[in-house]
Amino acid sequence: MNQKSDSVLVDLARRGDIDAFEQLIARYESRVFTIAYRYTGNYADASDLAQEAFIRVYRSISSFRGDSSLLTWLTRVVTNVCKDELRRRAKQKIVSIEEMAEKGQVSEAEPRQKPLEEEVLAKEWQEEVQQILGSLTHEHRVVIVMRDVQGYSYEEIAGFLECSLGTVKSRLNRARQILKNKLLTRNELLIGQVGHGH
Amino acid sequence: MQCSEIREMLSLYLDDVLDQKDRAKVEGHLKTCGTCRQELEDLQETVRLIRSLGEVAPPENFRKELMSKLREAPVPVGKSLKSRIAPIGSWLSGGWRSGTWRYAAAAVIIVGIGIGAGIYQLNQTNLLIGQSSELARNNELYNTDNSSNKMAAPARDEFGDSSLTYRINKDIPEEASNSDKIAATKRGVGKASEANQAGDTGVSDESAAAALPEAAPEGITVQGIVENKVKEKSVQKIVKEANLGLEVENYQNFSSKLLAVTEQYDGYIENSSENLNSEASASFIIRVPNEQFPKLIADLEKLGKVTTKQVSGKDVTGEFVDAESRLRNYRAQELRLLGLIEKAENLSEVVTLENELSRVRGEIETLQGRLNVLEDTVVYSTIRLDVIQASKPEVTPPEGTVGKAISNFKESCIALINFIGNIVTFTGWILPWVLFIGATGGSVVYYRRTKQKRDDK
């Protein structure tokens, strides 16, 4: 069952076989979810957005020509869904993710006396990085995720964001600088605490 | 090559998307600059870290939830999602039917209003015999397309009293002549100290070492200025700055246009802060190559209503030349000191000279920094841009037509009232004629009738 290729499953799904589509979901849910999670920084939103992406793909699966791989298509869709959602939120200014993340950071930064075994550290560090990523403005976060998480080219990013190549370049440069500075300060803080802990 | 310029390119260098020329520049600079090398390493580390982030498993019920959504309603979007992703949901599902009705209703209203306006206008033109100019203006406003009318009318009104300032500093030539004078006076001093120096060279090396730091810089500085005076006339260094205030209809639209325009003229946004509340506002510091400065400003002005504008130019040629020649001076002095250190005979001499050398080198660095900053501000002009979104609430797409219809309805009501008023005034105007004609006609008829009666008799 699992050996069926994407194109076979897509064909089945196109003819209304929803179970075939479920197999495709099983195959790619982690990837799609991870992308959504990098954009939003929380499970609930990431779930909703990743699901929305799958639903969109399912709805228009009959138009899928197979020029690119299904995964490419899925990631494009989830990228667009997330990008639009972030932009919409920034506009509406519901409690912004940035603010939430920042608050979370401050409260969490003070009491940190967990054992710093390597595994824990690695996992925590990942969360830490995610949090710092979440503290960027949505514009900066979007370019970072597109470039450094998803590995899109500058041209592709410009296409997603409907802006010029130059804008992508300067925005990515700026975003990386900010991210770097935040990571550096965070890192120093952590190292400092390791020193005190021992 | 400046570090700031290199840093702008490091991220691109990392991704290997620089063209060959820029890459060579960056690589060349990295060989000599430790700070920038560190910067690059940190950036690399950052990117590596982000790339190393692993996959995150979705929550357990993710697929179950998704499948039930898909099974439940393959076409419309599921419930919980609809609330979260409201715009898409409402457009694709329930919105359609009520939307059609809305548009149909709006269409009826608009057609009705259109006919009404037509009749109104017909009547107006018929009635407009010797009417006041106020009415004429009303009519003219009404004639213009409604949507543009809404924008144009307040714009025209506010433009008169808005604080539109346009000020170009006219003191450029003044400053140039100032620096002329300074140079002239210094030239005088220069001759004196040149003579001084000639005297100094006669003295032994030891005493020269002590005298040099004080006497030499001045002497050479003045020479530098005199030399550079010739160059100065051909290359003027002017720092251009502009403060621009804009009011825009839709900030979101504006910001994307702003980026595009800025890029178009090879400019960049050095700093920006946005406030995206209901009344969005933002301020930007935009840097743009000097020669593109006027063009960019002209284009920026097109993006909204200009509320304030101030353009200024400052001639820094004098400052520039001064810094440059002082730098050259210190460099020369550095060389001489190095020569003297080699010839020094005892330790205390060496120490004194070394101290002097490090002071001179400090000066060189400061001057170089100052020159870099100057060069940067001269090559790139600065535009400070403040943007506010016009406080009038933005018309949202679905409600827009209805809203327009409502405002049209209001305007039509006003027009109707005007129309009735006009009928009344017209009646007032025509009444004497009616009375006159009626009276004349009546008397003629009366005369004829009585005459006929008499004839009958």
Contents of the next structure:
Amino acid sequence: MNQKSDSVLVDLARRGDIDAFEQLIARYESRVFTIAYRYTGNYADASDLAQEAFIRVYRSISSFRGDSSLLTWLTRVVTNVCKDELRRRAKQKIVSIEEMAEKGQVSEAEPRQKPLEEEVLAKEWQEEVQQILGSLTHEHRVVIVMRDVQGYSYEEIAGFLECSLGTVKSRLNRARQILKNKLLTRNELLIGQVGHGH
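Any chance you could show the form predicted on its own after that form predicted in complex with its partner chain?
Next comes a single chain, given without company.
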């Protein structure tokens, strides 16, 4: 069975062919979900945002003119959905992260001879980075995820975000600096808490 091309499926979907649209979803849902997951770090939220992205795509499929690839367009749509959601949650995220820091959710100092110690530390470090990413402003988080996690070029990011190359570079530099400072501060905080536990 020959697979229909994206452009054929888009033309059919424009004319109200639900089956064609479902084929497009099947083709790209894992890519869209992955992008959403990178922004949220949460499976349930990523599923909801991916679904919301496809609803937006369905509503606006007639406006897709094929100036860029379908994947580029889908990426822009899901990125915008994620940005909207992150904007909505920004204050709430920062407050919850600050509360976690205040509660000192750090395990008590224990002997360092555990065989799984490195694995546990690596997992904690990933969670730490994810939390700190969540505390960045949506502008900073979006550029750092797109560049350092998803690997998009500066030009692609500028296209997705509809801003200049200079804006992308300056936001990315600021985002990396903020991330680095937060990681260093957080690390010193943890070391201090563990030190006081002796």
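Throughout, rigid core stands for the largest set of C-alpha atoms superposing within 1.5 Å between the two forms. On a predicted model such as this, the values are computed, not experimentally measured, just so you know. Residue numbers count along the first chain shown, from 1.
- With a cut-off of 2 Å and the rigid core superposed, K180 has a Cα displacement that reaches or exceeds the cut-off between the two forms.
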